[in-house]
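Next up: just one chain, as structure tokens, the form predicted alone.
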Amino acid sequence: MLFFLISKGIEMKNKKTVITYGTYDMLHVGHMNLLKRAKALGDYLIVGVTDENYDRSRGKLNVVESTKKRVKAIEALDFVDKVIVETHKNQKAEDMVKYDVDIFAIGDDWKGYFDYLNEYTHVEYLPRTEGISSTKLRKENFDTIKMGLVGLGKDTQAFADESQFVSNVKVNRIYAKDFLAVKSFTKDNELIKYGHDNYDEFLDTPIDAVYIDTQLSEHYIYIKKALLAGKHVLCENPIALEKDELKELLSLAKKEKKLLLSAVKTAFLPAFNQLFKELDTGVIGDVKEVRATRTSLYKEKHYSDSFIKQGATNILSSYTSLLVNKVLGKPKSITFFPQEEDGYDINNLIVTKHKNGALGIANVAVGMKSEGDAVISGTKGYIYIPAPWWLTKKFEVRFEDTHKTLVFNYEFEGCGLRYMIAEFTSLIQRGKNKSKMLTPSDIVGINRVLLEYNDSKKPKKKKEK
């Protein structure tokens, strides 16, 4: 037996191990040729398939297929010996040591970029197959999504700017009530060429979808009209300020077979999604509490009084509710501790109770400033997301033994909107009406808090004697 193990080890040592990495989206002949060239360099081929969150963190936004589907496609190739998933920047060097790699093979469009890995193994740049790529296939197989903007909100221009980094989408049209404001906005705008002050005429133009960024009270009517006009809708949260309105809009989207998605950009960031993958491993045990704070002094940012007076809960609770609900699920009860001035809440402490006694503690404010971090507490440890947690780039998994701390970094490009735009347009192109990153249940959950708060402020009807 000992002789067998020794001889087996010598046999494996004599084998030349080759490793390569890629996304392998929409597996095509170019991928196959490159992988076969890699295998020809040695005896044992390891293929690293990049995880979707890692792809998004490095700016690859238009991947059509899930990590699971891409892994299965590579596993089905009989000349591939092992498939692994690449999840972070330093993994290549780690894998080369771990698997005692002899050759790292990669396409020659990366020539010179990976020379630093010669410290660990030999780097070989392989010729690509001309005339084919996943990018080309996506352009050939998916139509360009034409989008129009509704409203001159705080993110209107940023949305147009960020859309340039997403393939197969074109944003060049806007609607707002104020004709002079629209004219001024489009006058020297390199992207937004066409302006409208009539919403029905705007919806009658050749657009496939709209992004709505207006006063919160206007969302319901703009969404409803857009859905009835056959347009997909991406709208700043809240979608509606009344329970019946939210239910109606979600039902209408389903009936019309159109995508209705809340524009809570946090939900689509690479690090935010990786956080839930770590939670799913049980690394911090049973989660008992989630704390999240989101505050902003909008007056110092010169926001209008009409915007600020929509209140802290309406403007900001979508973010804290997103984290609390995705971690703990639907709350059993919600308690509010608001401080109000001039008829609106300048801040609100929101406590939610969930199954197994878990608590959600959210603090939102437009009239005071606090540290904008978040903590997810479990029975084995906790996850800390530094401020501003809603622009998640980094999180740490911490334990009683501080030496065991795990640090995760997933940078994102721009202001983060491009990840949301990419998910929205990708769903439309693939004929999907639901996002796994922000499901209809998630949308209902994050809206429930503000809907119940608004309902609690309404005058109570007197009981008849």
Ligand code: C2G
Contents of the next structure:
Amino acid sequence: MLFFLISKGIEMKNKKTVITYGTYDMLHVGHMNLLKRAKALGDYLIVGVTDENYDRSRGKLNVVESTKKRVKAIEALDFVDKVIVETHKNQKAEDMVKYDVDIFAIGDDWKGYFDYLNEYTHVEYLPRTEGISSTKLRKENFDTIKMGLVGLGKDTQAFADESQFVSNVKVNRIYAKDFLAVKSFTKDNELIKYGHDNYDEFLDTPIDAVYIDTQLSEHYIYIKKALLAGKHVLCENPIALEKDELKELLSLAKKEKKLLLSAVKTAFLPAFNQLFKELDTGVIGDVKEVRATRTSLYKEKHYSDSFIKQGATNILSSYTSLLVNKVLGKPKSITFFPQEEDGYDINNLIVTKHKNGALGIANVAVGMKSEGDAVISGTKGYIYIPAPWWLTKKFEVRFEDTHKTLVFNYEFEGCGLRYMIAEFTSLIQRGKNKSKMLTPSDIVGINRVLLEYNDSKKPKKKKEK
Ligand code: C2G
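Could you output the structure for the form predicted together with this ligand, given that the previous block was the form predicted alone?
Let's see the whole complex now, leading with the same chain.
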């Protein structure tokens, strides 16, 4: 046995380990050439396949295949000896030591970028295969999604600008009630060339999908008409202000086989999605409480004189509900502690009770500012998301022993909209009518609190004598 172990040790040491990394989306001849050239440098090839959150945090938004599918495709190559998943920025340096790597190899499109790894191993830049790329394959294999914008708000131009970073998307049309405003918006606009002040005419144009950002009270009717016109819908939340309207829209989307997604961009950010992967490992034990605060001094103008006002709960609780519901699930009870002024809630403390007695504590306000952080508390530790948690790029897993803190950084580019646009359009291209990052039950969950609150504001029907 000892002889075997010694000879194994010598064999392993004589073995020349080569490592390379990549997304390997829609595996093509350029990838294969690179992998074969890397293997030829040694006799043991490790391939690091990037996971989707790491890819998205480094600006690769349009990856089509899941991490699992891409790992399997590389594992199927008989000349690849080991496959690992690359999940974060500094992993390469850690891997050089962990796997006692002799050569780090990568395409020469990265020339110079990985020179720092010469500190740990020998870096080789290999010739890239011209004329083929995953981006090119995506353009060839997927239709371009044409999107129209509904409403002319503070984020309209940002949405159009951000869509430029997503492949196979064209945003070139807008509808809004105010024709003069539409005319001046499209006049010198590089992207949005066509303007409408008639919604039916707008829906009759060759667009596949719409992004709705109007007064909250109009969302329902704009969504309904778009779905009936065969368009996919991405709409600012809330989707609807009353329970039966939400139910009607979700079943209409299902019937029309169209995608209906709430535009809660937090749900699509890399760090936010990584957070749930870490939670699922049980790293903080059983979750007992989720606390999240979101405040903004931005106030919607009051158009509707209905009992439903556009205060803190309707404007902001979708975000806190997203975190509370994704972690704790559907609440068993909801209690409101609103502060009201001018007939609407400028601030609302929303306490929800969940299975196993876990508590959700959400604080939303439009009439005051507070610290916008979030804490997920468990029996072994807790996750702290610094303000603004809803645009999170980092979170920490903390324990009683402060030396054991784990820090996770997942950058994202721009204002975050491109991740939502990429998810929305890639689902349409792949014929999917629901997102894993924001499922239909998530959409019900993020609207549940505000619908209950609006319900509680309804004038009570006088009991017939
Ligand atoms: N490649 C190539 N020829 C092509 C396309 C890609 O040689 N026509 C090489 C790339 O240079 C890279 C590998 O194939 O070495 C994987 O390419 P991608 O899947 O595009 O991955 P990439 O974004 O380059 O990630 O941590 C990830 C690494 O930074 C590389």
